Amino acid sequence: MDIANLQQIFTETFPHAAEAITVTAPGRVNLIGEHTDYNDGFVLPMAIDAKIVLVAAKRSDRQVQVYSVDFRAMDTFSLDEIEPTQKHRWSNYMRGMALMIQEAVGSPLQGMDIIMQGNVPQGAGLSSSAALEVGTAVVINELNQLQLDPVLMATLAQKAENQFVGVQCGIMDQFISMLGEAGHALFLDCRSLEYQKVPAPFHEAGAAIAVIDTAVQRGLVDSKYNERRQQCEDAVKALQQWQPDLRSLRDVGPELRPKVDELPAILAKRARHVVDENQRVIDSAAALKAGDLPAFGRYMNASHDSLRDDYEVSCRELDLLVDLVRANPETYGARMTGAGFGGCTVSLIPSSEVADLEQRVLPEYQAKTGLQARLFVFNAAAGARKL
């Protein structure tokens, strides 16, 4: 993305603006740890080198003017009366962020002129919405000199998406977009919000993280997501007969693990995925720290098989893509990533095998499904920051 060009567009759009700042915030891919977040568990996401860039300046009044280069649209709202808009829905992530920060600091914010542009693929489950929320948070923090803690900004961004936009996401997307570090993944405890930066030296090891968008719209996600959450809660209640103080599936330890398999069949499957996936995240982080890419790949494979068979949130197209990628013996591992029923796969492969994805996997997938998948290769990028 041409940042100098974006800054020039800002000057042309707002010729009388005050001195501007430039902020960037990345999208993300979750390497492993799926459907563990709302069970108080562990995840291992990575910020990616696709991002949203915002150029912004303070105003002397309480108006916010935002121009989206991608949508070629201007939206205006007042900080005195922040309501959702139906006309420019992309603006709701920014409106919600302004509202949550204003409530959190307990004092009025200054108005802003903002220009934004992004290259996070839309609709691919790579968290362009979290990048926009977090980028807006950094803009507001910098222009108003609030000195907010990054973890607080991430939690306020999640709150904006939950309460203002109306999407019941977990904390992972906003957290990794805010706190990612170049060359690292992030091991995150979704209960305590404690985190560790885990070396992700894929590029140095001659490997690549490849994300393939199935081009399947995730139509079942909302209903099935709520159903899975309820099944996990039901499994916890059932397991409390053996451990009354059990709070969530994250708390199932080695002693209680055998009892998971004694639950009613559907609850056993759901709980088994979550409990074993939490352990896979722990083991995967250890494998990365040791530079053991083959072991990391095996955990990715096991994660997908569990999501397909026990949690049942995959679909024919995701399974086909994973099988096609795994058919190359050089592949370390491949799995679905995200909520499921469409969206993306994530694979760890030698960099030399990216051509195989382009020349064999994508054409074969299209021949079998009629769908044109999109391939992206990402590096572990830094989190949101002022440039």
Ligand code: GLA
Given for the second form:
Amino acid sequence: MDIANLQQIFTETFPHAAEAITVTAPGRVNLIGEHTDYNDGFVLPMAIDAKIVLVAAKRSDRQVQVYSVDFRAMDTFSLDEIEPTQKHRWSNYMRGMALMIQEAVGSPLQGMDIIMQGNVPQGAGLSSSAALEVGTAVVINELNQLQLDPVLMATLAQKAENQFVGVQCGIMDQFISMLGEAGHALFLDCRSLEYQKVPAPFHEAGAAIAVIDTAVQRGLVDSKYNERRQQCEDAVKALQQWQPDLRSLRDVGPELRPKVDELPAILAKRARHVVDENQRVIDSAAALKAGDLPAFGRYMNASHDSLRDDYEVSCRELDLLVDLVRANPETYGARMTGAGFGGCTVSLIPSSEVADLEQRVLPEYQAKTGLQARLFVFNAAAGARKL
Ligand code: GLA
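Which structure goes with the form predicted together with the named molecule, now that we have seen the form predicted alone?
Below is the whole assembly, all chains and molecules, this chain first.
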């Protein structure tokens, strides 16, 4: 992305603006730990080197003017009355963020002029919306000199998504986009929000994180996502007959684990995925720390199989891509990533096999589905920050 060009567009669009700052915020790919964040569990995402860039300056009034280069559209709103808009849906992430920060700090924010552009593939499940939220949070934080804690900004971004945009996501996407570290994945405890950096030197180890976008329209994702959340809550209630103080699936320990299989069939499957996936995150983080890529890949494979068979959030296209990637004997592991029902797969492969994905997997996938999948190789990038 051409940042100098974006700064130039800013000057042309807002010739009388005050001195501008430039902020970037990355998308993310989750390596393992799927559908665990809203169960108070563990995740292991990394921020990616695809990002959104915002150039912004303070105004003396309480207006916000935002120009999206990607949508070629300008949105204007007042900080005195922040309402969702139907016309520029992308602006709702920014409006929601402004509202949540304003409420949290309890005093009015300054107006802003903003230009933005991104190269996080949209609608692919790589968290372009979380990137926009936390990028906006950093812009507001810097321009108003609020000195907000990054973890607080991440939780406010999740609140904006939950309460303003109306998507009941967990904390993972906003957290990693805010706190990601170059060259590392983060092992995040979604209850305490404590986290550890886990070195992810895939490139140096001759390996690559290959992400393939199925190009499937993710129509069902919101309703199925909420249904899964509900089923997890129902499973907790059902497990309370054996352990009355059970708070969430995160707390199912070795003694209670056998009871999971005694739940009504659907609840048993859902709970089994979450409980075992949490353990896989712990084990795979240890494997990654030890530099054991084959072991890490096996956990990825187990994660996918569980998401497909027990949690039932995969789809034909995700399964097909995973199978095609796994058909290469050099592949360490492959799984769906993100909410599911479309979106992307993530694979860990030797760097030398990237060409095989391009030359064999993508064409075979197209022949079988008629869809043109897109391949990305990502490195672990830093979280949102002012440049
Ligand atoms: C989406 C949500 C996240 C998480 C994943 C599934 O990306 O935004 O909070 O729940 O799905 O792991």
